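Heads up, the chain below is alone and in the form predicted on its own; it's given as structure tokens.
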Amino acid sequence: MQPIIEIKSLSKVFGSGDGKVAALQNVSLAVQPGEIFGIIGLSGAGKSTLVRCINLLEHPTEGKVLFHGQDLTGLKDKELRLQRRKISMIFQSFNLLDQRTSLDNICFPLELAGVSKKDARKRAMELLEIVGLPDKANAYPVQLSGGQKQRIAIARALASDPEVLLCDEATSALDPTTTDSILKLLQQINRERGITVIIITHQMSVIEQICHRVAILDMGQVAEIGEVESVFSNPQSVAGRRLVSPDMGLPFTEADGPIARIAFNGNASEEPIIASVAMDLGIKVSIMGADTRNIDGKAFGTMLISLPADPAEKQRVMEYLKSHPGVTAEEVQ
């Protein structure tokens, strides 16, 4: 299948001279059509510029970003407006007319493309009813609350009837409840219209929520990228480890002795499996710390433990814990 969007060695540059800055570094990756596609980093991974190179609102300074295998670094101004109406944004401030009503916010882009105010009016209360605000078409964005603004904002971006919402940090001003009722309504519209969701965060809970595959960013490049499950459960970068548990995130260099990271999923992880090193092996270790979360109904987690300092009894330790389905192990010090 081919991706609808797929982003080719790109890098973008600001400033110049001694003050260049490299925001991106030769970051490539590929959402596929109907998927839920999050990007995840510290603040100044480069996770806001690379969202506005998607749609060409930051132009890349080297490499290439496809839309349905379209180039869109090449097209001129017009063309490029075109595509863009199919790629919809939103954002964490909202960016609603603060002096339209939620139904003239709606119909904005509407009138934008040549929409009769007849239709787009019609359109526009289609798409209250959507995002459950039937009631809200007079209000002014002063009269809404958060999560309600966010909702107007889902509405207008879907105006257009986009095949790709990006969402920037669209959740990062908002409270954990109202922040849970906007993701359903997000897996709501890829559910039932089929729209590809790129989300850009911070918030490692987003992401486990509602998010099929995810990309890690750090100081400007793809650290690592996978299916949530196995990139939760077994991060492979430094950046991932921490991102995922941010306490294990490096050896415990002040620790004696060798550790291990463990990281286990689904059934594995109700397992006792540092019990049964001991009783099945006779042999001690200790937990050193541990993070366990819930990923679609699965529980994923990461454990250190120490090892013993002979080296027989640490490889047969290393050896039980392998040998159990759904666990990897390695040593980290």
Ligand SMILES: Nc1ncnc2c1ncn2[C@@H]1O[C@H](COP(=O)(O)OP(=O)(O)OP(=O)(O)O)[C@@H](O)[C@H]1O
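Numbering follows the first chain given and starts at 1. C-alpha atoms forming the largest set that superposes within 1.5 Å between two forms make up the rigid core. Since we're looking at a predicted model, the values are computed, not measured. What changes on going to the form predicted in complex with this ligand:
- A displacement of 2 angstroms or greater separates the C-alpha positions of Pro311 between these two forms, with the rigid core held in common.
- In the core-superposed comparison between these two forms, Val327 has its Cα shifted by at least 2 Å.
- Relative to the superposed core, Leu29 undergoes a C-alpha shift smaller than 2 Å between these two forms.
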Given for the second form:
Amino acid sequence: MQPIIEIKSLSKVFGSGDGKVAALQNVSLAVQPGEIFGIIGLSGAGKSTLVRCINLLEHPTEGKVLFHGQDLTGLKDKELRLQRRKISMIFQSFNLLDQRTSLDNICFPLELAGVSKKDARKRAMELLEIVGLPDKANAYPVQLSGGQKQRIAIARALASDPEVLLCDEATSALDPTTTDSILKLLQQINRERGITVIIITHQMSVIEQICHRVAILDMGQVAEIGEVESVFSNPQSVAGRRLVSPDMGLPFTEADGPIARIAFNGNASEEPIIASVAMDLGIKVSIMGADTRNIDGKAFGTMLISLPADPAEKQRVMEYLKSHPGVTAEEVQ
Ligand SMILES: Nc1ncnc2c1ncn2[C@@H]1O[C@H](COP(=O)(O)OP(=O)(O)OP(=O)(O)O)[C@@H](O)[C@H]1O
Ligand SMILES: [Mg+2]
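Coords for the form predicted in complex with this ligand, given the form predicted on its own:
Below is the whole assembly, all chains and molecules, this chain first.
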């Protein structure tokens, strides 16, 4: 089957020079029509950037976004606008217009698309039925609960008859019961209307509850993709193991080779250290897991890195790390 959405070798770099951030690096994945596809990752993994690249709210630095096989990155504005109407989005913060009633919020995209006021209202009422809030047509967003606001946002997203619904942390601001009911609504929309749903979240429970397949995004890269059950029960990637097991994926297997834990005390930032090991020693080490916080460019927390198998090289890396001000390093495996 031809994927409905296919992302090919997509990279996104923000800024330039010293302030450059590679938010996504060489991301490829394919979403099949009719599936509920989850994308999970830690904060800063690049989830929102990825979802914004799918509907080209953000233009990829490199790579392609195919919708039914057609590359959206090559389209002219007018054609892109037409295609984009088939890919709707909902957000954590709902993004409703406060001065408009629920009904008028839902009518808004229809009016923009040139639908007559009368037809727009009729369609909006149908959509209010679908999301279970016909009695809230004349309520303003301030008069609605979080879950109700998200239902209105879903109705608005459905107004343009989309084929794909992108959900960026759509339930993250909601309590567990309300989260449950919104996820059930998304599931119903997927089943009854055949709309492909792409869910971005940092919560495993959301993925477990309704997704068919999941991609784990880790530091801007896809760590693994597969059926939810198999990825969560037997993750193949370090990022997957870290997600599933709370202690950053430890213990690793012997095949992972020697591993060091680096602790940052706020006098250094993390990325340059890994880069400078490569530059100064010519030895490549990779990050196996990290639980660091970045405050004003300074790192706090710990990181696990893979060490070279060769004992002499390993020793050079350890000595190098230990001599680095602001960090302590120990071999843990
Ligand atoms: N407009 C921007 N300009 C510069 N850097 C950005 C911009 N948007 C995102 N980034 C950076 O890109 C990286 C990925 O950010 P993104 O918002 O995609 O992560 P996320 O996985 O959605 O995180 P969260 O779970 O916190 O929402 C981060 O390092 C972020 O600081
Ligand atoms: Mg985000």
